[in-house]
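Shown here is one chain on its own, the form predicted on its own, set out as structure tokens.
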Amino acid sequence: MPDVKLHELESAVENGEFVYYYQPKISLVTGRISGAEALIRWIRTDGEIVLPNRFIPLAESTGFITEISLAMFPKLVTDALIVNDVNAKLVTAFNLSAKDFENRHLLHAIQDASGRIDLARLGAELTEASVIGLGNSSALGNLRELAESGIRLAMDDFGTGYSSIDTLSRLPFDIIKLDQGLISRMSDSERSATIVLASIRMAHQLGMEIVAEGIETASAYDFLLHAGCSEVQGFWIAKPMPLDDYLAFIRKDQIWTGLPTGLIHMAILDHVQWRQQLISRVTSLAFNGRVDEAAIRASDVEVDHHQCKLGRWYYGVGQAFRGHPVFDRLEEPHRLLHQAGFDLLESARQGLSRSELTRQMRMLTHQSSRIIELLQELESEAMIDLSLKRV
């Protein structure tokens, strides 16, 4: 194939030969679609279509990849509210260069934009090479602003460099997009495989969501539905295709199997990691020889059962098991658990004797333990009743 020159990207733009298609995304928590990552495809006037691998790197290196943004972006706005008069609930994300955030052009055309389209259904993924990239305060500065509009910001390929957890600490991504190459060798690496789950657990943990990108087998969709992955998208599920394509595939309104057995997992490293918190504080502030107030007043543990992260999987997508018996048993012992933090909390901040408070966590962990066996139990029959749906 001939290399594609400069002059040739420039007509591209003139002409409007520069199209998105559309690769869907699911949701793990519902099972239906979520949205879809939007991909440049350049259409020659002859009808040939030229893969971004043949032409982006020349726009990167020259700097052009801002224009063919510019040029983009009132399409992609377009196509993005043609797709939400079908499904007001669907996101569509792009891809953003370091070039693109060099000036403040293109950030100003998106803010612009949120007068047609609100800015929460529309995503921006940026490669972690291109985060890098952005060498200046002023080009970080953009960066955070578009974070402040209600973009949300992806950081794609996480696990390809040597500075991604670094990053993330830094920039306001709420998204992870796992390497679609570190998704491949799952099946035969097993060092692959526990990175993808630890960086599934380390999203939770950080409140981001995680996606999955690369999906090419049934088994691969099924280990990172266990493993509490958010979202994925790959061959297996569809191939991008353009906007006429995509608004059909959305119309069907498929549904893939979508029960959250891997969130309740979460679930039980969360409430575990909750309880841990809470004894190590108390015995932190009162088996010193003295009870500190002020820090037992600014403790880091949630004693709101509505807040704490089991609290908020439990009010939020575990109601995707709202029914089952088991689920529906689960509230009040996790009210009166929290309650038996709350006062065990303040039986250190009254300074009550150590054999009280060894009573009280005895007590507490007991009901900890009874919130993970209904944990456990729920995780148990969800994967059997998941099972015979496929059957």
Ligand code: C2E
Contents of the next structure:
Amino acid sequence: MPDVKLHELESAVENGEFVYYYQPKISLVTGRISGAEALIRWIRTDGEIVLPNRFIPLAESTGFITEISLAMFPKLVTDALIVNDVNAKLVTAFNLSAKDFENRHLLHAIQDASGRIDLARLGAELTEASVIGLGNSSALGNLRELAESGIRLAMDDFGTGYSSIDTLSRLPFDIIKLDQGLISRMSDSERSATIVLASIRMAHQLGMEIVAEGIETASAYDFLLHAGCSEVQGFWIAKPMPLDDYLAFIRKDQIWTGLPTGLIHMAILDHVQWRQQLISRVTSLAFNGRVDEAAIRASDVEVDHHQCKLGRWYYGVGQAFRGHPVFDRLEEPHRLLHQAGFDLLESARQGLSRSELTRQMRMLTHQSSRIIELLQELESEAMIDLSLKRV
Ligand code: C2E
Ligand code: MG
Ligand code: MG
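Show the form predicted in complex with this ligand, please, because up to now only the form predicted on its own has appeared in this conversation.
Full assembly next; the chain just shown is listed first.
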């Protein structure tokens, strides 16, 4: 087929020839479907299905993409409402271009939709490459406003070679979506696997979720499950499909392997980091006389045991393990650890002797060791259970 022309796109919008296909996403915590990504398809009058890479680049370079996005958004909301009638928890994500934010039309359309649909049930994906060009423009302001509307923002194709890390710190993204190239290289390149692991850790540190796309094998699924990735999407689970097929897929309520084993590992790392930050703060308070405020802020230690990262895991997704004796035993040492940490900070402020501080630090370390031991026990037991289920 010859190259697509702009006037063909214009008439395709007029004739309503664009539809969304839906590709399911699976939560690695629950092992169940968590939603889908809406992917545009152009169904021509002769029945040919045209994939986005044949027309999105032209639409983007001419700016016509904003017309397509505006025309498709009501359709997306209608589909998402049908989906949420079957399962109210599912999130429907759709792709946008940074160009869509150069004016406020789409932003207003999305904000106005809040009367029809809970915007937390929608997610927007923007590629890292497209948001790079936003700089300090008004588009960036519009994007920030979108993030405030409650819709979840994902940075798509993360890891494709732009200045990702710097962009992440400046933009209001909730989710990182790892690029499928990185995922496919992961199985035969140790370096790619390491980059995937480090990206998952970084997302976790930033309080962001991490989704991997392009899962084509069971081994990629398992790797990401153990690595602490939040959600996966790919041909191994399901290909993009028309709405009716997607509804049938949801109704089947299939269960994949979902055990937050990777998240136990994150909890161990979080705890080790918390202890290190606490000790670093205590020593600066106790021995540095005048304390560098910036350094303290950078190492701010959460004293509330519900609010530290381990606590948020324990009282959040970790509750999947509630009733497990090892999990239940964790609560006490964790509470005592925070008490010891708080006492230690107070003592340091009052300027206690080195020997007294050392004694208190030993108490902290004792609770810390108990916690690590329990978490590791939980981790290995969960892995054994997981393997036994598959025998
Ligand atoms: P994307 O947002 O990164 O979407 C993922 C693409 O990877 C989809 O291609 C999907 O079919 C494909 N994919 C999913 N799982 C696998 C897998 O396991 N293996 C392989 N090899 N591929 C997989 P699709 O639907 O052709 O879309 C291509 C791109 O077009 C999308 O990449 C997105 O950037 C863009 N796009 C799609 N729909 C829209 C839209 O409505 N608006 C805009 N602005 N862009 C869109
Ligand atoms: Mg996408
Ligand atoms: Mg992508």
